[in-house]
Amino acid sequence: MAETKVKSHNDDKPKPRVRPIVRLGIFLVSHSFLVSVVCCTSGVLALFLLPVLAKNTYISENALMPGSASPMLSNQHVLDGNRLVKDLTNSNLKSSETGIGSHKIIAQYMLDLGAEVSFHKFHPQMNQFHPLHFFSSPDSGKIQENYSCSSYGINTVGIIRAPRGDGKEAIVLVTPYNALKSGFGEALSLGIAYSVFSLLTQVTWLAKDIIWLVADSQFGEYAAVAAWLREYQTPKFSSSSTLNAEMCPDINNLFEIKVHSVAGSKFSNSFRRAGTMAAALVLKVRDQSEQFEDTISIYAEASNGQMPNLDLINVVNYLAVHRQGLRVNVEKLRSLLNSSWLKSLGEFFESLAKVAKRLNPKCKFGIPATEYVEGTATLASSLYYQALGVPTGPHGAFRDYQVDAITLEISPKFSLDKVWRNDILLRGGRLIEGVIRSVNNLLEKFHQSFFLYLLTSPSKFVSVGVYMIAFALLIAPLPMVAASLYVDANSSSNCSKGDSSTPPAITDADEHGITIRSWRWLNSAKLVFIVHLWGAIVSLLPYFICQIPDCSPTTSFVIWVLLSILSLLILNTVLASPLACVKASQVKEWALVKSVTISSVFIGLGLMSVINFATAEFGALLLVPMCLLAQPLKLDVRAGTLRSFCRIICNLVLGHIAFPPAAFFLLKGMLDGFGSANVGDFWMWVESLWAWNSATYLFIGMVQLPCWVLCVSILFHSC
């Protein structure tokens, strides 16, 4: 009686509630499928709608006030600018191989407008792949030996110093300038700019300094900006850093230039500074002109993704379209331009939003269908910039410093003859001084509008909020397929025998057997970490290769794979054979295999989306399919049905796209034809990204290479 009562006292007992996100999250785990396909699906979607869902540029930061006051650049200035473009053009550098003439020149100029004036002397450095110097600045590179005085770069530099500033900020503007090989074009952005440094000279309003850095670009223009901007920012105090006056004579005449009696006129030896610097405008000017108006190029991209504030690109598109008549251009990728399925896609868009505006007429969803194409080949244009990770100017460099900076390059309608270099050398320094005007007015950095955003026109953008749901949606189902294959791994290992109805007695040898079954993700675990290990050291392999001399790209190449295969091997060999077969009556290891290499790929693609957004996005479109539906290719031939010979056909296909060589050969031969492309491309091209330090060579040789190979090793699986 007593053992009845406190049987029924038990039953009578509440059972504990499940409280809804484990409702939920049971719910999503065990629909695992449908949720894959529902969430990839909206996915893509969600990113084919966000040239739609694109927002119009605007001001955030109040205080920039752009095109609040009149231009005072006038024809007086443009004068001068053209007298300096005309004495570059005409000098005679016969005399001298390092063009010294040229600095010679500009430096005079900036001495008789009453600015401080110095030379910068750097050698060029040698971009190599060292595996401890992969997070330093990119241009941290090896000095060349054995230099001669040919092999110096000379940057001059002229500062103004703000009548009403205390030397605290400053604004940098940067003309690259090759005196060896110097085009009209380049001559003409010194013009312009030096129309600007002489009326920045005569103004009572400048708050900031004003730093003048024609750049030596004989050996590269961002090699000179970034050797200047180390020395400005970490300053250096050896006997290396200083020229031989003896062994370079050329170099020693620098300093016998004749300084006027101007006040606050200043020539230095040493490397003079100014305050911290606000923002940075790098300006060239095309040789080529073109067909249709004056235009005006922006580059924005630097290292890793990193992109300037918005406000930055608003500025000059406001001043450059509706204050001088400049057409403004991001860079598209021309190919999707004359795409018909994209053309096809926009129309459909359209059609749709037409049907929602006649159910709603306050409804603004849609654009036309040519505007889409645009939009679309500007944003694929920007995501695959910030994916490679490499600066597309020279304003690279000072985002390296968290200093916001763009490129400017126009390109004029006609050829530059006197009266349209007029025009240029006006519109372009009235721009260049609004835009300098605009940052002045600042009290701080800026902060006020996006760090992170991705362009479809130069007026129009789409903000990390809106851009980040493509990205969530790809990966959420990683965590929830994970979850199901471990749960359905160990219940079908866990099923009893005999009649399920009557539950058997367990023993203390059952319940041994159950937990080592439940830890047994770990053999797979060691299995998927001993994978990414062979990742790393395959990324470590092109440091040993580059000490081989003379060696082609394409031979390269070879001996990369060759040792990437061996090593792979070795690995194999030495530490628990991570591609072997399994047992036989493991009939689910796979599933467990699987089951950590989607937490992996998970793990890497939610740190890659932190480090460079545009990397993770393409990583997920590519790695997200491949591992959702990676399963032994047996299984599916014994099944013979219609849905897993489809799995078959995607599983070899996404199995091809996914290998980091054969998808940078589709992308190539997409941007540029498959009739260019070459084995030894793909060197150089991976050559290029641990040059800058991308963080994209990282996500490929420890990310994506790793999981190629262990969904292959599952659809081969011998089960």
Contents of the next structure:
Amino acid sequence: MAETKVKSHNDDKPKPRVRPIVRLGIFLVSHSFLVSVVCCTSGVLALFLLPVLAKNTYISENALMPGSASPMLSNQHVLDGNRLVKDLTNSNLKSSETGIGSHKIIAQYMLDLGAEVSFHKFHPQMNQFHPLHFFSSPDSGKIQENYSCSSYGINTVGIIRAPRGDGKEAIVLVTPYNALKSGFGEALSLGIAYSVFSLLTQVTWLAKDIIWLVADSQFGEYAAVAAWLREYQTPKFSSSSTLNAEMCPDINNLFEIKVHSVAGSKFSNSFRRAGTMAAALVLKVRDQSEQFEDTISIYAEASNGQMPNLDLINVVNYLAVHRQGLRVNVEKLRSLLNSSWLKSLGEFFESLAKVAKRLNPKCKFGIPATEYVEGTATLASSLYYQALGVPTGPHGAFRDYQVDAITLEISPKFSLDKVWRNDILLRGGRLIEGVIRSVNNLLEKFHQSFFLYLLTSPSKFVSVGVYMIAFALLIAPLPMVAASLYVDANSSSNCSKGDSSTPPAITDADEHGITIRSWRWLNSAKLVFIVHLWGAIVSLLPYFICQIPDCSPTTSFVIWVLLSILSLLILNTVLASPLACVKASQVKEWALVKSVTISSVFIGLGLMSVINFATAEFGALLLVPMCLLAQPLKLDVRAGTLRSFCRIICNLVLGHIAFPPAAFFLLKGMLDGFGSANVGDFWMWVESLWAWNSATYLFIGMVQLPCWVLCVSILFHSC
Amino acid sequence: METFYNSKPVLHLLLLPCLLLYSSIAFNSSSVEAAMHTNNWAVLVCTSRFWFNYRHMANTLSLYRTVKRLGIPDERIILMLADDMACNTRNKYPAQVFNNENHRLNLYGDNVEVDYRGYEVTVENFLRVLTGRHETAVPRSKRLLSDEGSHILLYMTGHGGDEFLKFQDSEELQSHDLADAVKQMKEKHRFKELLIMVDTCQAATLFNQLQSPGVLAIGSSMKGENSYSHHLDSDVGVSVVDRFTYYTLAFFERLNIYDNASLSSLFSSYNPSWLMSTAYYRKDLYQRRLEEVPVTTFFGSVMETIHTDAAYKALSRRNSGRFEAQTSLDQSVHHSERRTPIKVNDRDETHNINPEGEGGATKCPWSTFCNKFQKAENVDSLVNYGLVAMIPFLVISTWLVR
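Having displayed the form predicted on its own, please output the structure of the form predicted in complex with its partner chain.
Below: every chain and molecule of the assembly, starting with the one above.
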């Protein structure tokens, strides 16, 4: 209705006044080259500015009150923990071949404290590629009957009920433990957890139940935790597990635990549950360490770059640094720490800040160069692990159920005397106690602080509002360039066709021609669509390839490449070979193809930034320059100027880099050195991606690869 | 017939001076009584819930304990607590509340009567308590049954800001609401003097709109200032008391019910460097000089005792009225219309005396008149009496003329 009104209004006035926003749009489109250069450079610059713009973390949730209560963990609890460590290491020496013995010891210890104890048996589920399972919530798992007795894991679960609590919420403490070959570190982590557990059975202030999960990590830490969580959250109603238990004598053996008559303690064969999980802590102690002081590393990245609430990290950081005197670490890209160009960039920013401060004393901008380098290294690793979309520890399993969880890895300065062991037990235990008490104070789920952030140090973060600017600047030129290309392609063909026909006297035939020409982009759109369809097929192919038995990664990869090429050729021929279909009249066919490609990349990047920002950021860094620079090589060769020569070189370099496997090998070479690179690595990497349901895999298959193919086709366009 | 016809108005006319005399006396006495202190009330409000606001409940309970110790009985304290910290599962000491980390004093002992608890503590209920507009089903123990001679202490603590105080984290009381409620109270003769004490951030802003006379207000902080907690109990794991309340309590701990410390000594006891904020008091609506007002005016229940010779004689109306008022306080619970006990008494007496005046018309009023005349308290009454005395002469003269 309104539109028709506007239209009639326009008809009345031959030269309608254009609104400012439209005029701005037209201006930007007509100067798209300049705009794109400015936007892209500022986008990259903004990315490097992020460590400078990082803010200090703060505890946003009032209810948490970390460190307001003095720790209650005493030496008695430490001695208890020590006793467990000793028993476990001794049982290891005795070497029970199945590790049942240590499970029994742990369960007995828990029972003696008066906790509810149960065993959870699970069969490790091999992570398989399920094309339709992306983003879907984890299911209860297929019940497969053909498990053998040898391939099961046993999680030991102890639950303390809050004495006056309503039993609706719980806090989970996870200690991965491999009974078969446990190092001293794992035993120590159990000791810490036990000392905290023994304290928590005595306290009166619990408002949430405490679950201590000793995850059997012989099939990997993640698998054990994920299996337990699956059982906890989505109960399956079948008797297969009990049947299995009866068939396997070992497990039956397990249940013969003599139950002492400790009040409240009970051992149950069935799966025990507590309330909704408020938070989960995974505790690990590293075996060997060369640190000079006791450090604690925080791992937070879950699948698809999801992060736990920042408050959880803040609480741990605050308690570790200000209460227990531990050094807190988050992952860094070590290779970046020594790079000189980063250092000089940091120095440049520092001097810039000094100038700014001289101009305006209130200006609080800029950090020392060393801090900048560290911040960038941390930020890069934060981005990298988020982009990968693979969880960095067992905490990732919790995030799938919207439970905030982090992994804490304590790496003590190494020494073997007893005093040191007691010290690390005491400090680690007090840290865990403090975090649990703080989370215990929580009234609701973690919600106050950020979920979307990048860490630049344990106490500094970049929030979504800041880092999105860099990304937005990077992809802002895409729609403008697409529009200008489209306009150019249409107007140039117009001009070439009819210079004689003046605008006021357009004949019917011309009008018809214009409508046909204005719909010509559909042709290019078809091409782009077909390539994207091909991308989808390529990303589905591994599902079939991995069905082939006894296939080495290298051969799988080769098969994948061959099949991909084959499918591209087939699609090309079946769907009227649009790549070869170039008519003489359509001079600027490539421009239209480029325009539509850019639009599709823009949509793809925009969607991806919502799902996983870091992937989208990396993708944009690769794809945006490639898309913007792509131009048929023939044209540039014909032009023969310096500028076109530069463009040829850029195009060729980008054309190589943006090819996903090439990008992978480049990155891997940069991080690990080129010597170990192997063709099969890419296959393994991709396998890990789809095993973790990483959206990065989808992005590579359905955005990056088609875009690369389209750009290459533009490069080799024959015009 | 005619004489009879005439005599009736004459009788009326004869009665008139007596009635006028009485009414003038009664009016005088009641207007004097209105300004008299009858009883003390305290409304203590903790407006915030959640475990981390433990200190607000501890503040309120400490104040509760203090005013109770200084003589305000439970029945005249309205205690509103927005949450139950004592039985919170996070409380390390179940059913106990402390306001000091030495844990010497359990504030949540045996004799705590909470009138409004939990989600009952709303702005609506708070305003209802102040203005006395309750639903009929609300029990008397939850009502503020003050009268025009009452001294009321209104203590509030919680989280606030510029001209508002948050209730329960979901609604807020604005300074306009408070001023309006106080105004209504004034109009309904629900208080004689009112002390509003607020411990919250920017507490002073809450008093901006107050207009009613007889209101004294003190807040823990000026506009733009925060009120801070005093100390953290690392055993319980929360802050247990706010600074302003802590130093108020410290002041009162030294006092007992017989002490004569003045309000100004309380107000000047707040040291800004201890409070980390500036205590602000607004006294422009309050007539009396703070130096002369003992703190027990609001924080205790200390009555002026007046010695009377004869309790049941109606000779000295004023004294008897005062005496009645004082005794009535103790039985006040049984009265349904306790709000104006003096008025009731006066009315009773006039009713009692009226038939007496009809029977033996002269004695009682005359003696009263004499007393009053001898006392010659003020010129107005003297003129009144003179005018009244002239009426019989007028009547007699007209009668004689006819």
